[in-house]
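Read the single chain below, which is given as structure tokens and is the form predicted alone.
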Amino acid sequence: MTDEILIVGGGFAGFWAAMAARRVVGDQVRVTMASREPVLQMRPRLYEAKPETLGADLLPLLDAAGVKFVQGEATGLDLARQTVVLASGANLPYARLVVATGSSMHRPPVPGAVAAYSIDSQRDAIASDRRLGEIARGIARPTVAVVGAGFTGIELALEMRDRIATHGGEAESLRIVLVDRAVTVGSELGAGPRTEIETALAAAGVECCLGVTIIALAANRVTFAAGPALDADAVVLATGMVASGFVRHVPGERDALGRIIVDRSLRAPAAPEVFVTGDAAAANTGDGHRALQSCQHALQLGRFAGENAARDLLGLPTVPYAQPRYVTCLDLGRSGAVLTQGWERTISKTGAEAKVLKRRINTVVIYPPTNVPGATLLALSSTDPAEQRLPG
């Protein structure tokens, strides 16, 4: 029996999840972060310009806490003998495993949805800004249709102007169309923040195409049920989450987006040894609702993940999960920004106030801190939100 702890995936939960296992387990454990690469993907960030720079090299700042780190895809999970399978053919064995392999973007079921760009990952999003590139560069009044109409989608679409301006394009000629089967936009959000949405949409140019059933998609191509078909130069997909694949290798039940549910501690029920952590696990915050498949709620379920699973391995009591603080920033491009707080999502901030609080969001307080102490990086992974400021 190995006495090592591994964390798949390294995204923000699976990074933390690393650090905050660290912490408690000090040197009487090995620590193992599996994932494709060192390198955090900035996901809350893609619908911005410049996608090839928002990631983060995790390797100094792994090798500072002590987390080993193994470059590869995990493709099996083999409960009974406590191993994950890599596609490499690699098994890595672990006494206590956190699964922390994120989501992934839901296409819809119609034909053609693959062949449709979109911002899903840093790959993924770097493709889309070079298909906008040569739109910019070679078509006198393009069209970009954004497929979906969530938070991602109303971001993208209120970024678009700039992003192709970015490319040298003439941005006020861009017909910029969002698409999606509800009736309004930004339904996950409810009312609150619904009219400073639909004023930024309109401030910018942007069509709405709401209410629709799509039939088939192309790179180019729109295909609805009734009407005419939308021609674009690009069409963008901001279709949703589901949990990622590797999480259906845990036993146990899942929620609509294919996540498993967790109990307080964020163990699976059905796998005593295994801890769900981010995106891939359905937990109540403590207050009665389910986490969201946000960076928001990854950070600190990520922290939680981490030390349970450690707190079980040396036989100590875990910590139930808990982050009953809510709130949501939403980017409204030229139009600054929306804030609010709670479930409710009442509106506490608008407009450019609203904006700079969204860009020290995206370009500070999601990033893990460089250029500190291993002890001062293993300090801030506690789950006690007081104690995860950087000094000063």
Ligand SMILES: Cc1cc2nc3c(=O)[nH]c(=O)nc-3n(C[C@H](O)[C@H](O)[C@H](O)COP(=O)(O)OP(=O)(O)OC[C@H]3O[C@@H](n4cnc5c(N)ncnc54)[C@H](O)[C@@H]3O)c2cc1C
The other form holds:
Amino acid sequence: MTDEILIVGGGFAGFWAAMAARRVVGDQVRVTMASREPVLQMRPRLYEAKPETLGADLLPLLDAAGVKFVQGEATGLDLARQTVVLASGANLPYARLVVATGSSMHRPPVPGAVAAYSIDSQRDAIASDRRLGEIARGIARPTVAVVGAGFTGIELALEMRDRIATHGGEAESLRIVLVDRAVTVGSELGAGPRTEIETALAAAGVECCLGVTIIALAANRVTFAAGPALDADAVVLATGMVASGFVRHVPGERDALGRIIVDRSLRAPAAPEVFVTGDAAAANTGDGHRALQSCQHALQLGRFAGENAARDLLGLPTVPYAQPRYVTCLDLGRSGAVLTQGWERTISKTGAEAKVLKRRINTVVIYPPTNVPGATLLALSSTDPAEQRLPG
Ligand SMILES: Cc1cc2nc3c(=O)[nH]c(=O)nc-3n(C[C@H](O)[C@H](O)[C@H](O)COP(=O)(O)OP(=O)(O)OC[C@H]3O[C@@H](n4cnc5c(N)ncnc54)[C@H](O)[C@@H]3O)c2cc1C
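Please could you give me the other form, the form predicted in complex with the named molecule, since above is the form predicted alone?
The next block holds the full complex; its first chain is the one shown before.
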């Protein structure tokens, strides 16, 4: 038996889980994070230009906080022996485990979907960007199809003209087609921001192809159940996310996104030493809603999972996860942004005013702090939102 707290996954939830666990246990217990790489991929920014710059080095922060990092792909979980197995064959023991392995894009189950571009990971976004560069340099009057008119697809479609311009292309002749089976754009965002979104899409000259059934995909073609196929110079998917692979090793009930339905302390009910967090967890936000697969929720879910794994190990009572405030800030490209409040998504800011906030979220709020002492870093991992304000 070890006294180690092990966090698998170094995304937003995993990083803050490690910090919170370390804060609670002090020097009494080892805290280890295992992940594919010691880099926090800034997934919410991957619709932007220069995706190769959108990662944050976690090693200096983990070092400052006294968290050990192990690089590797977690491929197995032995609940009886309390170990996580890595692809290298290494076994990582745990007394409490936090599963923070996040999500990955759900590719439509149609032929050719694997060939289409996406912006799900930094690597995918870099490959998409490389194609946009080729298009900008070599194709007159190009067409880009974005499949999926949800949050990510809208942001990407509205950024596309400037993405082509960044590569030196003639942006105004670009044809952008936003495709979805839903009959409205941003259907998961509800009616609140819809008019703002539709106005921005019209102003940006984005064609909407809605209420369609896709039967095949390729890197350069979308084929529909009815009507002519759409030929494009790039097809980029933004078709929603599901919990990523490792979480399948955790026993218990799941929701439709493959997330483990956790209890209020974020524990997996069928595996009492295992806590699940971020995009891998279906958690009650404390006000009757289910946490979304969002960075905003993952940042807080991570803090609670780390805190509770540590408290549980020390025999302290756990604290129920709560997400008291919920906002949505959607980038609308040249039309600015739209900020909504609450689960009803009531608009509170639009245009340039909301864009200032979106830039701050994308460049400051979601980043781990740098150049702060270890103690400050740990203080920021508190589950009390009042204590999480960034310096400055
Ligand atoms: C293009 C895009 C735009 C988005 N825009 C927004 C937005 O505007 N606002 C918002 O709130 N959210 C947004 N999101 C969602 C947000 O990025 C996710 O909800 C968030 O990243 C979830 O954090 P996480 O830590 O749970 O998981 P992730 O960020 O997915 O991190 C999981 C980590 O675990 C690692 N990992 C996974 N499996 C293994 C394994 N088997 N072994 C070892 N390591 C593993 C991964 O490499 C990664 O480091 C967007 C997502 C995308 C893709």
